[in-house]
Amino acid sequence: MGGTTEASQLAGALATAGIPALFSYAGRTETPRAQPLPLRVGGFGGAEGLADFLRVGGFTHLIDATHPFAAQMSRNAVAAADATGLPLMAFERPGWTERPGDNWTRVADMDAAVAALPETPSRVFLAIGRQNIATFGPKPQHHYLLRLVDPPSAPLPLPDAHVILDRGPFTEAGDLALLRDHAITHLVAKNAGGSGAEAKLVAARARNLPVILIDRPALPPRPVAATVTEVMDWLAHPVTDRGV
């Protein structure tokens, strides 16, 4: 189960490695990228779907590499991992930690990110996806800069808000660059760790700027591995042809 530069970076160990396996994405993006593994692009009907999928794949091995907030799918990972005695693994980076200059403001949820804006209009790079971006629509005072994958299909719903297509890794001059150009006075982010996208806690750093960050959903316990080497080294096992 992939979506992150961690699950494309575990596929080609996979493949170099000549084992079998299938690449999942939930297909909420609308140009994934190529894997050099088979792809599957969809959901699975929640945690039974899964089940079902895995027993009739023959899969002998699960891994839940998607994004640290696809708090759903990895909680289905689990359930479904209990319900046909397939060892799991998730494949997950560690989270942001604060650094010297750093002005950073940890909320529990997106609810508790809207409450901690300023009531005053204020220029906010809005870097959390498109999922919840509705959720800060009571407080349209602020101008919003949202930085997206695939252009939106429908109407934004906040008054004032500006898109811009891009897909990361980012560099920390480009993100300086944005946040200068657009006049940014606040960054709003998930702590989805990694250095991929790292890059826009760098250049807040630089600016000084408040930076109100999301902490990761609580899940279910499961074993976690945080490198390639660990994923790799869980899998050795005598390779069948039903695949991973």
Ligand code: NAP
Second form
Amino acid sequence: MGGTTEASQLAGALATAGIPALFSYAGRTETPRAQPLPLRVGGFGGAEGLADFLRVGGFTHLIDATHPFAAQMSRNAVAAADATGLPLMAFERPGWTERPGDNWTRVADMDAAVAALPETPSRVFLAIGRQNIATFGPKPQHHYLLRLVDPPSAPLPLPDAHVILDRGPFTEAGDLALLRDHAITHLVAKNAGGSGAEAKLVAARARNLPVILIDRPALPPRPVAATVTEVMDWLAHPVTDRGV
Ligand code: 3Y8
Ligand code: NAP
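Given the form predicted alone above, produce the structure of the same protein in the form predicted together with the named molecule.
Let's see the whole complex now, leading with the same chain.
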């Protein structure tokens, strides 16, 4: 199950190794990146739907290479692996850690991020995508810069918002220019980790901007790999070989 830079890297490795695999997107974006594997797009219909899909498809392994904030999908993957007895591996990048020069306020969730914003009207780069914009409705006094993958399909729930359309991975130079050109005073971001979304944090550090960083949602215990090699090794050695 894909949708991240890491999933795309893994797709390449699987294709190169000639390992039969199916790449799954939720269908959140209009034109998702092509993959060197057969694709399927759309939900499975909950954990049970995923379990049925895995049984019927004759799959031998389930890899959850979705995003750290794709919590529902990851929970369903654990439930479906339990229900089918299929071995599951999560492929997840480590979270970002604070560096000298960072000015971070770490918060537990989206509501805490709203609370962490000042009352004084400010200029906020709300770099969390589309799904949680309405959460920031209680602080309409700010100017919000929104970066979306696709044009919004409905009016935005914030009175003072500017939308730019862009699909990552992003660059430090590009995000530095964005913060400068939009005179951003605050950055709100998820602790996604990985390289594709990190540029904005590096740019915020360079401009001494405060960052409100949202911690990842808690997930059930599951095996986690942090590199393509770890996943490929796991695939190559069936569970019985490792006695686990
Ligand atoms: C549909 C597939 C690849 C994967 C690229 C990564 C990097 C670029 C950075 C900012 C933050 C954000 C958002 C972001 C990044 C990568 C990765 C990553 C963040 C695509 C993709 C799909 C999605 C879904 C989309 C969400 C949204 C989140 C935008 C493709 C491009 C903000 C996450 O409009 C919507 O409904 C968008 C929804 C989930 C979060 C949200 O709540 O809005 N990703 N992003 C996948 C599917 O259908 O299954 O279209 O090509 C993939 C990527 N987005 O292969 O190169 O690995 O993280 N994605 C965040 O980090 O906060 C942008 O702007 O700085
Ligand atoms: P989510 O909230 O955890 O999942 C909601 C539902 O979407 C799931 O229950 C499942 O529907 C469906 N779904 C999610 N990922 C899927 C996949 N890869 N293949 C098939 N169905 C999927 O998910 P999300 O946070 O919206 O993320 C959706 C996609 O965007 C994922 O591919 C994820 O990797 C990618 N992404 C998300 C973020 C983020 O910030 N959340 C960032 C970058 C990329 P059913 O219950 O019907 O099966």
